[in-house]
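Here we start with a single chain on its own, the form predicted on its own, put down as structure tokens.
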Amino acid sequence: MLNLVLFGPPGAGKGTQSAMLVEKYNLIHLSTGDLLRGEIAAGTELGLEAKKLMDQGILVPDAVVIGMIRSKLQQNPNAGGFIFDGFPRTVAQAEALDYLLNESGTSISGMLALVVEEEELVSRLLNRGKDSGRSDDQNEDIIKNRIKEYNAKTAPLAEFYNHQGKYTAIKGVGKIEEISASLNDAITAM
């Protein structure tokens, strides 16, 4: 089973690249952002609370996110693999994910980290906000807070997976096809 963590700050291109990886390797895409936006669109209690936090650029609590991931893993017991996009975001979540996958007799195959400079991220997100309608992509201060949150809480995951021998940094700037080829090379090397 191929289980990948696609890693990178907001605007790094995780959504674009994960779609290509899902197709190539027949993986199930688990995006916490998509899961949360689905809850928001459905107007659930979880969705309303998540929207309030997301609009401020604050991460949704671990227990909520882990519960959603557990549910998705249980709904897909015969999957050939998963690509985790936007999860885990903290070492505690990574440990919880290891535990959840271990329950299913599998583990993370590798973490692929898209590396992009902050100025480029802000530009990409502001451009995306023009089309997406997402309020968290339309305000530069909120975007910078999201990047700050990422750097403070999520960047330690690189060390967590590096310690396990599962971390690979990929330059996330350039042509989409070039970035995709770099990701495929890293997967082949796993």
Contents of the next structure:
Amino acid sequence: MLNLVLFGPPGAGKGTQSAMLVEKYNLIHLSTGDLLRGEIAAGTELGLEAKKLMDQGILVPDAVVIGMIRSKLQQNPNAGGFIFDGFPRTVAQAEALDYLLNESGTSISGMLALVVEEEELVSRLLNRGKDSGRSDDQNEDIIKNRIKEYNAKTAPLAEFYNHQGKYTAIKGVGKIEEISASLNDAITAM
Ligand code: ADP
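What I would like now is the form predicted together with adenosine-5'-diphosphate, since the data block earlier showed the form predicted on its own; can you produce it?
In what comes next, the whole complex appears, and the chain from above leads the way.
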């Protein structure tokens, strides 16, 4: 089973590259951001609570996203593999993911980290905000807050996976196809 964590700050290109990886390796794409936006669109209580935090660029509670991932894993017992996009975002989430995968007799194959500098991220997100319809992409203060949350709570996960020998940094700037090729090389080397 190929289970990938696609890692990187907001705007690093995780969504774009996930689409390519899903196609090439026949993986199930699990994006907690997409799942949360689905809850918001459906008008569920969970969605309403999450939206308040997401609109400020703050992470939603670990228990919420871990619960969503747990049920997705249970719904797909025969999957050939998963790509986790925007999850885990805290050490507690990463520990929970290891636990859940271990329960089903599998594990993370590797973490691929897209590296992009902050100035580039802000400009990409503001640009995306013009047509994504995402309120959290339209305000520079919210974007800065998301990057701050990333640096404080999510960036330490690089060390978490490095410690397990599963971390690979990938340059996230350049042509989309070049970045895809680097990701493919890293997967081949796993
Ligand atoms: P981006 O990577 O561009 O920030 P996402 O769609 O992954 O976009 O996330 C949007 C928002 O959803 C985050 O700012 C956060 O509030 C919430 N969110 C998504 N995934 C998680 C997670 N794993 N843990 C906590 N909050 C999350």
